[in-house]
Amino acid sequence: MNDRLRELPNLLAWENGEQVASSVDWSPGRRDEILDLFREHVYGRAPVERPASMRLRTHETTDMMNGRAVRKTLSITYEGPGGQGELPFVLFVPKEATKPVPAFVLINNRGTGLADPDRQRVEGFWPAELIVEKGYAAAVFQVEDVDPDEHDGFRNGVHGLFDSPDEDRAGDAWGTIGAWAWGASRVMDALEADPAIDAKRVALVGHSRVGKTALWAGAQDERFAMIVSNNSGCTGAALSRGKKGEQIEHINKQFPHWFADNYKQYNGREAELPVDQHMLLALIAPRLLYVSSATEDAWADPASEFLSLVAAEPVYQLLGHEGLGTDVMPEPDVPISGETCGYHLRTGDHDLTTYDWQCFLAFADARLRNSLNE
């Protein structure tokens, strides 16, 4: 066993010292347990989950990519004792899909020039056009739609709508990753409500800071069958202790706004946290899990991305099935899979590329299509 391993908190025994003995003691029990645990150290509690509210509006549907698809612009809207908000998203479906089909949603850190709705502009961090060849449905929300990426003393985006103005703010209360995975789930609800969707097939994808929200986001939100998680790094998919690169320390400094201020005491102290990010990933266990790194993603620390994923495969195991099946770190460009969890490192730098695209359907077209037995 690495080393490192043996420092981590053990997933799979209670918070009083007891083990757990079976996969009727992880759901409910240790994995509300853990859950709970994140939520009050590190990523904090929203304070609604779908408002009573929310309404789904379709503004416009026209034919694109040669005809292969259908482009819907669509938004969310919701209200909060701070006023409204509104979310929109961008849907391509395959045209001539004669059955619900699976969907990859990327949660957009980038700008809307990245995502451009209209394909003026096409990119390799989302390729829609791969993405529906694939015959999957490709949607996409920008984070700024939902909260601003900005110490901004949360008073604007859902923080600005559902927080108490009149209360000081705890410190459980719920950063900023905590809102952008918030409106993950609010695209999820919409994928449920559209016949064209196969909503038991989604898959969310999400870079660098959002890769972190993916992990969040599919932690909390079972629905979501697949979850990808792209150069997420610290207090992502990466080990906090041993970890090279950024520190808790560091990230909590440059961004303040992003994680439960309670997260902040572990600022040099990681040992003392009562979670690392593997318990994170066996949250998502046994649904499918994609973890990607990048050679010269340093600061990420790819072999801490790596080992996280080895360390949460108990939890698959407990649960009947195997993880990712090995604890060796591949070669560059050399993607590996076990059952339910997959891995690549890139060769490159910290970005999302067609590369990395074409991995996740890959993983996706032998596992996502065949998970319910298609």
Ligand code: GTR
Given for the second form:
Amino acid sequence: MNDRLRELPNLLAWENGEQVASSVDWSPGRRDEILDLFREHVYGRAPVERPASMRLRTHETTDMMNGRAVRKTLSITYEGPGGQGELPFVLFVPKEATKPVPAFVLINNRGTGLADPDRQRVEGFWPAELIVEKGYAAAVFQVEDVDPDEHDGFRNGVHGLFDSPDEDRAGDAWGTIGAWAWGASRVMDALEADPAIDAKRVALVGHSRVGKTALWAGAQDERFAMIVSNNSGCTGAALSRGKKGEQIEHINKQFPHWFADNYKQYNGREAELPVDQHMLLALIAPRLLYVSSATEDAWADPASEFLSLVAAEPVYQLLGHEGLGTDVMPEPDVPISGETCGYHLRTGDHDLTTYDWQCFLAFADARLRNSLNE
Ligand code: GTR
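Could the form predicted in complex with this ligand be given as well, to go with the form predicted on its own?
Up next: the whole complex, starting with the chain shown before.
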């Protein structure tokens, strides 16, 4: 056993030290305890789930991709004490589909240029044509439409709408990653309402800061059948204890708005955190989970991303499934998968590429189409 695994908080021991005896104790049970620890110490608590005021509007339906897909432009509106918000998103649905199709949702933090809804620019970051060709719907939303990626004192975006402006901000109030995860759940609400979509087979994908977001969204919202976390590194897939590259202190200093304020107590004190990131991955069990790394992405630390997936395996097993099924890190560009989890290490830089998507799609072809949800 890798020595780093011995240092981790025990997934299968209750906070009072007793062992989790069987799958019956997982959910409701130990799973809720872990989820609450992440809310309290890391990502913060969202003050609202689906707002009662939420409305969905379809603005336009257009034939695209040489008639192979229909593009829908939609928006979700909601009201909070601080005013009204609007989250636009785009959805391509394969045209030849005769029944509801599974879908891939990309959370995009890199601007519409890399996920162009008009397809004037086609980039590997969001190969919507490839996704559609494989029989999936492809949806995308922009993070800044939910909450800006800057430290604005939580005045703008959904924080401005739903947080109480009068009170001091609580140590466990949601940060920006929590807000983006909330946005992903609202898009899921919208997909559930669309008869063209098989909402029991929706995969949520994020790269880097939104790879962290995809994991947090999947941990909280069990409607997502598959989560893909690409190069998510620190406070994403990677274990914090013993991590190389970016550490908690770096991330909290550079991005003070991403997490709950409480998380700053753990700057340089990883060993004192009551959780580590394998516990976040385990919250996705028994659903499908794919983690991907890149050889040049030392800041994210591929070895710590891989080991985290290995360390989540006991929960998949507790629930009667195989996770990744191995603790041997594969060579670059050799994707591996077990019954419910997949992993690859791409040669190259911190990025989301067509190769990564091909691996996600191959995994989904094998696992999501016959997912555990049925
Ligand atoms: C980096 C940050 C990483 C990662 C990345 C990104 O600067 O340190 O945690 O989130 O940004 O989103 O590209």
